[in-house]
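We begin with a single chain expressed as C-alpha cells, specifically the form predicted on its own.
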Amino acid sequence: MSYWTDTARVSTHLSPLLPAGGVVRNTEIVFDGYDDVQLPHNNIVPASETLGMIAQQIPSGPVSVTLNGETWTAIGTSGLAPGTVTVASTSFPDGWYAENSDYAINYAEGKLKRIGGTTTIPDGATVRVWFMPYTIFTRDVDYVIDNDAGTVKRVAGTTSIPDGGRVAASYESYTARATSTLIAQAITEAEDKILARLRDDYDSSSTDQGLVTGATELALSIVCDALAASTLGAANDPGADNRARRYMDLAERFEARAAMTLSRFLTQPVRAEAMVRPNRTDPRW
C-alpha cells in the first residue's frame, strides 16, 4: 500500500531517463507449442514489437499500377514481407527499378509512389509489381509478450501462428528497464523511510503536495540507485560504466531533491545537497 505517490506517477517522471537501446529487425523465432520462446535481448519497450511471416511461397503479381507524381498508390493488398516487392516496366519482368532510388513503398500499408525528381519512371507510367504478402499477428490475441522478460509465446488454441512456425520478430528494447517490481518496492522503502522521522502533525493520510512530490522523488533516487547497480552487471556491453555512473548521479540528484522538499515534514533537518560530505558518511535518511 502506497500514501502518497505510486507507480504511475513515478514512472511518469522516469521514462524519459530510460533512453531505448538497440532496435531489432527481422530476428527469427521458431514456436514449439505454447512454450515460451526467448527473444534475444529483454526489457522490451513496450508496444514496439511486431511479430509477422510470410504467409505463402511463391510471389504474388504481377500487379499492374499507375503512378501519377508523387502520389502514394495501393496495389491491393496491405502487409508486404519487407525485401521482397518487386518493381518492373513489363511483366517478364525486365527494366527493374531500385527501392529508395525510383521509387518508395510502404510495406505495411502496400502502397507504392514515384520518388521525386526520378526520371526513370516517368510521370503517368504504369509499372507491375511483385510481392510476398505478410501476416501482421496481433498481441494478445495470436500471442503475449513478456516485455521484461523478453519472451513470447502463442496464445492457447491460436491457429493463426502454426505451431514449428518461423516468425519474424521486430522490436526495441531498453539498455536499463525499471520494472513494475521495483518501482513498487522503491515507493514501499521510500515512503518507510518518510513515515520512520514524520512530524507529529502529520501522519500517513497526509495530503499535503509536499509529500507526494518528496515521495517521489525519493522512490525515483531508489530506482535510480538499483538502475546503476544492474546496469554494471551488464555483460559485453562497453558503455555499460557511463550509463551506470549516470544512473549514479541521477539518484544522488534525487536524493537531494528529496531531502530539501521533505525538510518541513521530517523531525530532523535535513542538511542541503552542498553541506554533504561527498563521502556521504552521514547519511540523510
Second form
Amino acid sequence: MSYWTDTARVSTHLSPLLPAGGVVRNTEIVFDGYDDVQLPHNNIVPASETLGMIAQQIPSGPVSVTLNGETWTAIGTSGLAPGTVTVASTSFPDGWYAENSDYAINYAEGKLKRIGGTTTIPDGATVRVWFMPYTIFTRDVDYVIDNDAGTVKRVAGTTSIPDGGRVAASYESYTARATSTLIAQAITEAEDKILARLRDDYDSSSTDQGLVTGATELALSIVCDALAASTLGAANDPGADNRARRYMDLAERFEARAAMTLSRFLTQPVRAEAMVRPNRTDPRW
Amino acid sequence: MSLNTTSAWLEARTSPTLLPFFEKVTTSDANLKGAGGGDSDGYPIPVEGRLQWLAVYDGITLHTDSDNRVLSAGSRISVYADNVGGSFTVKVYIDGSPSGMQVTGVAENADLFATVLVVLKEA
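Let me have the form predicted together with its partner chain next, following on from the form predicted on its own.
Okay, now the whole complex, with that chain kicking things off.
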C-alpha cells in the first residue's frame, strides 16, 4: 500500500529515461540437445520472439493462382520463408514477375496480390508460384524462453525442432527495463524511509503536495539505482557501461532533490561521526 | 544468378543446348543435316523447352534471329533452307512446320553452318 505516490506517477517521470529497445531479425541459433542456447541479447520483451526455420531442401510449387484486381489471394500455404517466393506467367518458368513492383506478398498468411499502378500482371491472369514453407515454432511446446537471461531451449517430449536444427530467431529486447514490480517495491522503500523520519505533525494520511513530490523523487532514485545495476549486466551492449553511469548520476540527483523537497517534513538527519572528508553542497539522505 | 534461392533453383533446372546443322547448298531448297546426317523430319526434344536462337553462317555473313518459342516434350526440330530467288531464307521447323524463327538473305552456292539454341527444362 502506498501513501503519497503511486506506480503511475513514478512511471510518468520514468518513461523519458527508458530508451526504446532494439529489434533483431533472423539471427541464426543452433540447438544442441536440450541445453540452453543464448540469444545475442538478454532482457527480451515477453512474447516478442519468433523462432522459425525452412524445413525442406526443394521449393514447393508451382501453384496456380488467379489474381483479380488488388485482392489478396491465398496460395494454399501459410507461413512462407521471406525471399523465397518466385512468381512467373508459365510453369517453365518464363515471364517472371518482380516482388514489390508486380506483386506483393503476405508471408505470414501466404497471400499474394497485384500492385496497382506498377504491376505488369494482367488483371485476372493466372500465375505460377514457387516458395519455401516456413515453420514457426510454438512457445512452451517446441521451446521455452527465459526472457531475462535471453536463453531458449527445446522442450523434451513435445518439440518439433530437430536436435542440431538451425533456427532463425527474431525478437525485441529492452535497453533498460523498470517493471511495475520494481517500481512498487521502490515506492514501498522510499515511503518507509520518509515515515521513519516524519515530523510529529505529519503522518501517513497527510496530503501535502511536498510529500507526494518528495516520495516520487525518492522512489525514482531507488529505481535509477536498480536500472544502473541491470544495465551493467546487459549482454552485447557496448553502451551499457556509460548508460549505467548515467543512471547512477540520475539516482544521486533524484535523491538530493528528494532530500530538499522533504526537508520541511522531516526531523533532522542523524549526524555522522566526525571524520575528514570533502565538503558537499548537496544534502544527503 | 538470382539472389532469391527459389529463383536460383529454378534457373539451375534449365540448361541451354546447341543443335548444329550443315548443308552445301546450290540454288535449290534443301534440308540442313544435323548430328548423324539426319534431316527433314527433325530431332526430338525429350523435355519441355524454349527455342531461343538461330544463327546461320554462309561463309560471308552471320545471320541471326532470336525469340522464346515454346517447345513441348517430344517436339521435333529441323532446319530448312528455302530458296526465294537469289538467296535463301533459312527456317527452323517444329514438327515439320515453320516455327516463325528464320533468317533471310543467306547466300546461294555456299556451305551453310547453322546452330539452333534451345533451353531445356530438367525432367
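Heads up, when I say rigid core I mean the largest set of C-alphas that superpose within 1.5 Å between the two forms. The model shown is predicted, which means the values in this text are computed figures rather than measured ones. Numbering follows the first chain given and starts at 1.
With the core held fixed, the Cα of residue 215 is displaced between the two forms by 2 Å or more.
Superposition of the core reveals a Cα shift of less than 2 Å for residue 84 between the two forms. Once you line up the core between the two forms, the Cα of residue 163 stays within less than 2 Å of where it was.
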